[in-house]
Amino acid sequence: MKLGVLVNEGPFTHQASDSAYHFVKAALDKGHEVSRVFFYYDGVNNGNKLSAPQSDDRNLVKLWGKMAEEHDLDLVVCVAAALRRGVSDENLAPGFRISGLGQLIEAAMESERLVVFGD
């Protein structure tokens, strides 16, 4: 199945972004075609290479961009929510990319399944 996903909260804020990340794990871990992964609202915060949790916590930055290496996986941030929130070329994170809700428009009508996490 091929799937598009969005997320709308941020990596510190809500279980939204876990659940994602661990949701594309396993979809991936199935066999599962991820077209996409988009980022909106707070979920931009996902992609900021500047958050620095403590040492013993997950760094679910980190671990989605190591995903898009393995998995050639298309991490997008939408740049007016990333813009907002302080999110911009000079600190995203590796393996992630800023573009436009055209990114999610395609995704959804690429994808058999638009799965979203967060409000």
The other form holds:
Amino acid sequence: MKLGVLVNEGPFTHQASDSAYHFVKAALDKGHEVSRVFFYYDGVNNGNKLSAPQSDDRNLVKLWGKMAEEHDLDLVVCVAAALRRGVSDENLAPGFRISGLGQLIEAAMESERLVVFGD
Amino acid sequence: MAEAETLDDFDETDEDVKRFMFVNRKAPYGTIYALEVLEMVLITGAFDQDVSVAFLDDGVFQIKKGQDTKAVNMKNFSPTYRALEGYDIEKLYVERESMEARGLAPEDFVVPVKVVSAAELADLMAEQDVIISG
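Right, the form predicted alone is done; let's see the coordinates for the form predicted in complex with its partner chain.
Let's see the whole complex now, leading with the same chain.
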């Protein structure tokens, strides 16, 4: 199945990003196609390379980047939501790109399901 | 003319057009969800998709008339809901139970809405291709 994924919460306050990460990993392992993961609201913080969690904590920013590299996954951070929260090209983590909300609508239009993670 | 109408009908079911519903459940201020949902709604309209917007729980306050946000130093974005019509976004639903629990009536809103029961809203949700809530 062709899936689009929307991540609506940041990686530290809320579990949504972890759930999304594990969902995408499982979907790819099962042979599904993930056309895009779009990050909105505080979800854009998943793409902030200045995040420095403690060494015994998982580092979702790096995990997403690694997954993007291994699976040629399209990780898109919403530009308006990102700039508001201080995420820009200067501190964007490897594997992510910044683009407009249109990329979310496009992903929803092209995918069989848009799976949303957040409240 | 009959042919043109047939073509129009065909366009309505074009596979590039999906049914999107945005579900607003939170008060307009206090968190950013309402404002950023509205940004998604406007973009989806610009993509000529079939857009519905639902207001339930404290989300019904998003479209209440007479919002004065000076004291909380936030921009009053409620006038933007009136611009939705310009994007052909006219399917606006308010859940009756949420509206009544908050002492509101259809005339309290800045835009014309269709008031539906929770059960009717569930049926509408079941008809959608994409549901995004905030």
